[in-house]
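Below you'll find only one chain, the form predicted alone, shown as structure tokens.
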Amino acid sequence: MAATVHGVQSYVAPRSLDEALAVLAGGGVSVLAGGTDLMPQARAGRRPLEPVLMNIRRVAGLGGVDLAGGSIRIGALVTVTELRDSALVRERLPPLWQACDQFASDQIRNVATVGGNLCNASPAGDTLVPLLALDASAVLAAGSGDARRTRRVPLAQFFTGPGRSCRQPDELLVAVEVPEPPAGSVGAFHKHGTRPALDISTISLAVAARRDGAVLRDVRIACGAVAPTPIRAPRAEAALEGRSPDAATIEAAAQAALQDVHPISDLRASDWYRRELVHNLLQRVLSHVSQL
């Protein structure tokens, strides 16, 4: 670039993963995919851009939603619209599909990527909560050529704070992998905000489990906007595990969830209101799951 824009001194648009990783290895890089989080934050001064702005939209091999080897692999550049339009996601990963259906607007869904949503690491990120409940892992790559290395990080360990993750400066998120749900799997997602889609979640909840006769097993409950990162709710999960989701069990789980969450008061809601939402919305989501 001839002129510096928001601290950017050069712009690159690699076409291969090796090229992108080589740029990252040089340091001082901001990664641009859809830009729906990065650019507004940069303009507002909340996230200064690095000297090198790297647009990865043309990098080959970072797209697609595929089932292989017992996992559903979602490329980092898959847009929210592509996730919502995927029959595989709709049929096998209902909580994620429901989150995408409530994500922002058509214009933003057409551009926003799953990789960008994860790396933005907002405690209220819409796809983060269902992916956490679905036991997903982030796939990170670094190095290039024969020196390329890849690591998989469970999402429960990926987020380290508001807007922060364990991704290193020389690493690129290349995919998200979700274990193929077994037969009898059920799940649901719900977010609460002043508007159904065009708003940041006041809270969000996702549930995934396996129905074994009358009881639920492998129960996973994830919550958003109730802690510094999206979190699992282990006490609520334990209250449901191996039990029939009747009214008493659902109430016990909703009460237990209040010990799992640590919300703050901000412009969108108070601590007290978020706790009330966690209790009431978890009851609603679990009642829905019990009928699937």
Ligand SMILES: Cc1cc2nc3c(=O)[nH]c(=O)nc-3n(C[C@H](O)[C@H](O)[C@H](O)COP(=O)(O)OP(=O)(O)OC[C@H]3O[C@@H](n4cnc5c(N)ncnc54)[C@H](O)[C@@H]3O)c2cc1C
Contents of the next structure:
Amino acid sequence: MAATVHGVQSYVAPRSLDEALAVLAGGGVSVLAGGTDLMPQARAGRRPLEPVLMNIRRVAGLGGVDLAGGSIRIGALVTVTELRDSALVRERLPPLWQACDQFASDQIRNVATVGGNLCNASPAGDTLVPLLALDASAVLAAGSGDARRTRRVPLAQFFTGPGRSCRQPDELLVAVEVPEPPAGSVGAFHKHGTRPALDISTISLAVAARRDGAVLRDVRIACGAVAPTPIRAPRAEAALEGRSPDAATIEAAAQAALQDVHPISDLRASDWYRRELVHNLLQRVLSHVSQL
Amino acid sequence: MSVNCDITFTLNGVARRLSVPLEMSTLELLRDQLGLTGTKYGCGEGECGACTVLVDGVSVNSCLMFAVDCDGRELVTVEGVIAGATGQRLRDSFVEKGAVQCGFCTPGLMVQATHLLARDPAPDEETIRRGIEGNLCRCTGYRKIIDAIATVAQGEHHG
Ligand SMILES: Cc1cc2nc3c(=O)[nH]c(=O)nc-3n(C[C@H](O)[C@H](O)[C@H](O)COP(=O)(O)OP(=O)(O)OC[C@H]3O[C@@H](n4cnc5c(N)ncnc54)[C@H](O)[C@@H]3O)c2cc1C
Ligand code: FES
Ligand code: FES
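Would you generate the structure of this protein in the form predicted in complex with the named molecule, following the form predicted alone above?
What follows is the whole complex; the chain from before opens it.
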């Protein structure tokens, strides 16, 4: 059997957000959602558990996918399976739906939460890339009762490095908010890995834009696993903005994207290979989007 | 020096009350503490599916689940699955189609197939393939496993 995890002194499973935030304020807490990152990381000694293990799965109000006031709110505890089963996600947020469809295995999707995916902040996290392209924000809460503070951080500023985000230790991610895509929105997600589902992506790409006659507007392109955090590709976006996505424009955008990315070489792929992939994958995703 | 926590949950239809170490996985709870060895330890990392169990009706990798998280929930292992009608049909179909060689992956696949059929009683081949993506088999090459599940889905099997 694998080595056991030491150092956990107590376990709490609060039922309200107030309770959970009070525990967090006390410090020394590991937050447990689905545990699909926390458990293997703790067992491998990569991220030892804090003295308090707080299971947030029973906290009320952290679930649900709802459209209200021009934004789609996804609770932090919503699982990848729930996103994949959601008609709202499938119809209004296709890049996110596609990422969930290609995410790991059924068993992992059934427990992995969107909050855990964001807070784990892997540069290869699969929901991060479409959410970034969809201009989503993380909703973070801290403090209980009258001292409750809530802030919204655009995902473009949320990730600060591999495995790191701007979430403070006393903050809980309560939801992700995605602006309701306007009429005429198009988008797609694509990932490349050695095994389609279970493998961590070597790279992934999401495109979101609005069709205005023959041209694309509000183009947002996000890439995963090509830099220490998931990133937007501003040069590629500029190459497409206000243009018709014909073959020459798509090629110009795919070329421009090479200036946007800073891939690493690791055991999964070399820097050169990842650049080739960015170019080819963006070309493919854009050709697909141009036909939507 | 591990700290324990008391939990209550339902296991294969029976209410249980136990004290478990905080860092224990559900897989260790089942195999080491409760002696239910049908659930297998393959990789311990969520990659192979040998440890698949049903928790509140959905399939999960028990190696990735903290035992304390079983508190208040309903668990069904392969021992429970096999006691049900679908489980028995799956078992017979696996045997008939030759979907078992060394058998190490079989319990996890039976549980996963049960979940798959509960969600979609008439899955097509693609749905079955996708449904068992998280279950590795080193022996059979999957063809016979897919056939065994498809046979149960089509209700062709009356054994
Ligand atoms: C076999 C396997 C395959 C995988 N495949 C993929 C894949 O294809 N794509 C992919 O993106 N990922 C994959 N993963 C990684 C993992 O499943 C995801 O990152 C998942 O979304 C994590 O969610 P969780 O609920 O399990 O998080 P947990 O493990 O519970 O938590 C992850 C981290 O976030 C923190 N946290 C969780 N929720 C909150 C919150 N609300 N507020 C503050 N902090 C919080 C935890 O403290 C922890 O540090 C895979 C993992 C395994 C084991
Ligand atoms: S032992 Fe749990 S997935 Fe392999
Ligand atoms: S029968 Fe041997 S691993 Fe599947």
